[in-house]
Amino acid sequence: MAVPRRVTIEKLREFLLSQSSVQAPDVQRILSYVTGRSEAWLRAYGETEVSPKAESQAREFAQRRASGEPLPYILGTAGFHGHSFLVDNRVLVPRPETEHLVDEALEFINDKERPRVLDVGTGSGAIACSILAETGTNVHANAIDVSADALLVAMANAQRLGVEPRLTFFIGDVSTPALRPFFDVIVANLPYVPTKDIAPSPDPVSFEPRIALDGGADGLDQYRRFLKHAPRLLALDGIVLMEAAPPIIADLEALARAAFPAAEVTIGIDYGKRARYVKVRTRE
């Protein structure tokens, strides 16, 4: 009779680098997901058996990454602000840059006593969901995204964070007559990317949608189109946050600052140092 295969968690691991690309941490966090026990748990145990199931689901989700796909989408879940939102490829995966939006978003509305916040171009809801999350049942948002697909993740992603109740969802952009003002945030992480420098295959960036990542020639396309709605929408005393690749930040200021003359408009930095968000502010 033949003695069955042992695999350990540390065989499989060093199995799983030797045999594709993936890096250390994502095969770290592969094992975790298959096994259902934490990073340090699997440090800690590593001479501990694999069940043949769990064995399987590593080789196909490391051959998956391999391949390019981005672990958030092949885990289902990505995190952001503290938070877990589900993520597949109908949304771009929330990046860290972004969560910056949110700090600013967060330390504007506590002065305000029923602030009320709009999320442009939501994808998987990561901001408005994460602001909800954070704040008191006085601060109620609105997210908006042209893509039918995404704004089913951000439903979801509002049930899985409780915070429906006060999030309410429209298809389209900033022209819909449906959103009525006045808005205290305004935040918009819209599609930035100019056409030429979209990432081909096997990018992890072309796994994602291009709907979400296609800014135009120079990147800057729906911002104008959103800059020509957003001074309406907004309230006197308010903020509009909109992110952007570094690159291009100086000619989002700049549209910006020609969309709200009597404003102030400021560049924020994000974890490496580089500009990253135009802050817009008006006072009454």
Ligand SMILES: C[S@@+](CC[C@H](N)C(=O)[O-])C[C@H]1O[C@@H](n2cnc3c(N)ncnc32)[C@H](O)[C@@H]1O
Given for the second form:
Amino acid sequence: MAVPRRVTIEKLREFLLSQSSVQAPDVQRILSYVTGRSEAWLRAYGETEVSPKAESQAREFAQRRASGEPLPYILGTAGFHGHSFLVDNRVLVPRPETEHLVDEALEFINDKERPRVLDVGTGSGAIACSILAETGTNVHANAIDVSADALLVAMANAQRLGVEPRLTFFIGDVSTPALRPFFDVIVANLPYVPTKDIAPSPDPVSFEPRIALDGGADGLDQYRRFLKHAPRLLALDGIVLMEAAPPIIADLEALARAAFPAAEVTIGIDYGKRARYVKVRTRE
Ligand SMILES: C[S@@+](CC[C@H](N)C(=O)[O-])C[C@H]1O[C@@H](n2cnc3c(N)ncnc32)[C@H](O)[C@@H]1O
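Structure of the form predicted together with this ligand, please, following the form predicted on its own?
Whole complex next, starting from this chain.
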């Protein structure tokens, strides 16, 4: 009679690290997911046996990660601004640098009575849902995306965070007629990767929707379209926040100055001290 082999957390960790190019922190997160245990627990109880089901799921996840698939797609969630968002290959994985836009929006609406927020290119809904989750019932938002698939994910996230009563979704882009002025805060994280710079497979980015990445020849196609319409949507006393890549921020700033000639236009810095977003501030 064959003796069933005993696979411990520690042995499985070593095996996954030796068999694939997956980095140790990702292996740790995979083990945490498949065992339902915290990473601290796993470190303390490495001699605990792993069930065959958890073992085979961990092997499958490690293989997918080794092929380049982003870990948030594999595990189904991504952290953003202290919240957990459902993500899959219908939406961009929300990035830490985008949290600055949420911080700026929260600071601006802090003392407003009934602020209205517009999130353009909402994707997973990370920006709009975070703003609503961290403010009171006086704050309302509209979120818009050209991708119906992305909107389904954003709606699920709005429910998950309990903010759906204050969030209205639209399919389309910023020229959508149903969008009613005026918004106190407009946040746009539109696709801004120049077409030639979109990383090919197996880069993790290649798993993300092309429509979430491709900003045209210079990365600013969608921002040009957005800035044609944004001035008629913004309140007299309001802000527009737009994220882009550091090399094209100066060009985006110039577009913003042309669209809002009377406004104060500044560049915001990200966690890595890189120029990351443009802020337009209008005053009555
Ligand atoms: C870079 S992703 C940002 C997603 C999310 N806001 C975030 O910060 O994680 C860009 C999003 O814009 C959407 N998009 C692309 N072109 C658009 C357009 N013309 N109007 C509205 N949304 C657009 C894409 O479907 C995608 O969900």
